[in-house]
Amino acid sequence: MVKALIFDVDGTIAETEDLHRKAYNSIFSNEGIGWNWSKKLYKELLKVTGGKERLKYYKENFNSKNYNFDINDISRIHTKKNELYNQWVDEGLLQLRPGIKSLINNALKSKIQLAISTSTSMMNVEALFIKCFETKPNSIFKVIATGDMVKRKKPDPELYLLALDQLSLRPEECVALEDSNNGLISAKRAKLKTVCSPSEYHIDDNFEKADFICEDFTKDKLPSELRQLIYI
């Protein structure tokens, strides 16, 4: 018996992958610093999961130009480019996936307990639910495992981990709802049975170790057994 469900958040909750690279460009620029990620190879970054472990990836692996950043500065330039993500975000340049809301909403009126499971950062999950829901996540959901929390993010299992520990359920008792190679193999490392349904930049992912794979969150492309146990 399912008795939760825990969401992954960046492109699975919604679309956000573009709206973080074009912050990360825009604080760049502000900088003055000669970066500028192309959607080519922010897919290929996003392999490297958080953002701050993604600034100091792609200044070891990628950067031609010298620049002497230390954690510090890495840190700086990743809190501006949320306070600026998180701006947009306000301002409404988000949409949630197909099926989402109605999804969480249906999931509720059934008594399924909801968790979040996310390398983002507990601000960034803020402000999309405050936007998009209209209210805190916390009232939503009754764990929230953010990547501030764990010293490895996904791929690793520790975010599900903590997740699972939190609700006090086995992983047999519960289903990840994942957009990616990396969030699919951390869920599986945990354990967990898994519904992708790959987001715009993760599309050409490997999702064969997934148990269902779903072109949205919609009521008719969900798992016949998520369908029954949600829409009662």
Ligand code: XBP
Given for the second form:
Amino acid sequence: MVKALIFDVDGTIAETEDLHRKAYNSIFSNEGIGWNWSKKLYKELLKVTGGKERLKYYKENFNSKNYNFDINDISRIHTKKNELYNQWVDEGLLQLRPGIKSLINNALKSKIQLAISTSTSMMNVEALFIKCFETKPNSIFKVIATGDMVKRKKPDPELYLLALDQLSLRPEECVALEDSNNGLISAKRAKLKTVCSPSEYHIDDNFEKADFICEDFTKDKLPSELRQLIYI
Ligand code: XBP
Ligand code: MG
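Return the form predicted together with the named molecule of this protein as a structure block, the form predicted alone having already been given.
Below is the whole assembly, all chains and molecules, this chain first.
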């Protein structure tokens, strides 16, 4: 019996990644840093989850201009990126993925517990829900596990294990909803059944381990077990 749904955020709730990419490029330019991340490069960089980790990875592996950033510079650039991203979310530059609003609202009506497990920062989750649901995420989700709360982000299982622990549920009582291979692996390592809908940047990822793959999260595309449980 499924008692809870655990949602990823980036790529699952909304197509957020290209807005993150544009915010990075804008901050690089404002700061006089000669980096510009193309869509093709960003797809590669998304193999590393978490903004600070991604910046560090880029600096160490692609840094053609040899900038001598330390951890404080990375933190400062990342914070500025998130501030600009939050401003753009507030201006309405993101929409929820198809089916997400109805899935969340109907799951709440059906008394299914909801949780979040995401590598992103808490401020990004709050900005998205305040804009798209006109309420703080903690009034929808019983548990919110974000990247700033763990040592190791996805594909490590830590974020899902934290959500399960705070829900006080066993993995077989929950379903994870994901959009990427890193997210799927993280959920699978936590022994969760996982429904995947590939997002634009992760369309070519490997989803072999998914329990169910769907084009989006609209009612008709969901696995029948979930549809019957949520849309009563
Ligand atoms: C999402 C991420 C995040 C976002 C930005 O992975 O990797 O880094 O790109 O968030 P997932 P921050 O969807 O698997 O959780 O810049 O706040 O880290
Ligand atoms: Mg994701």
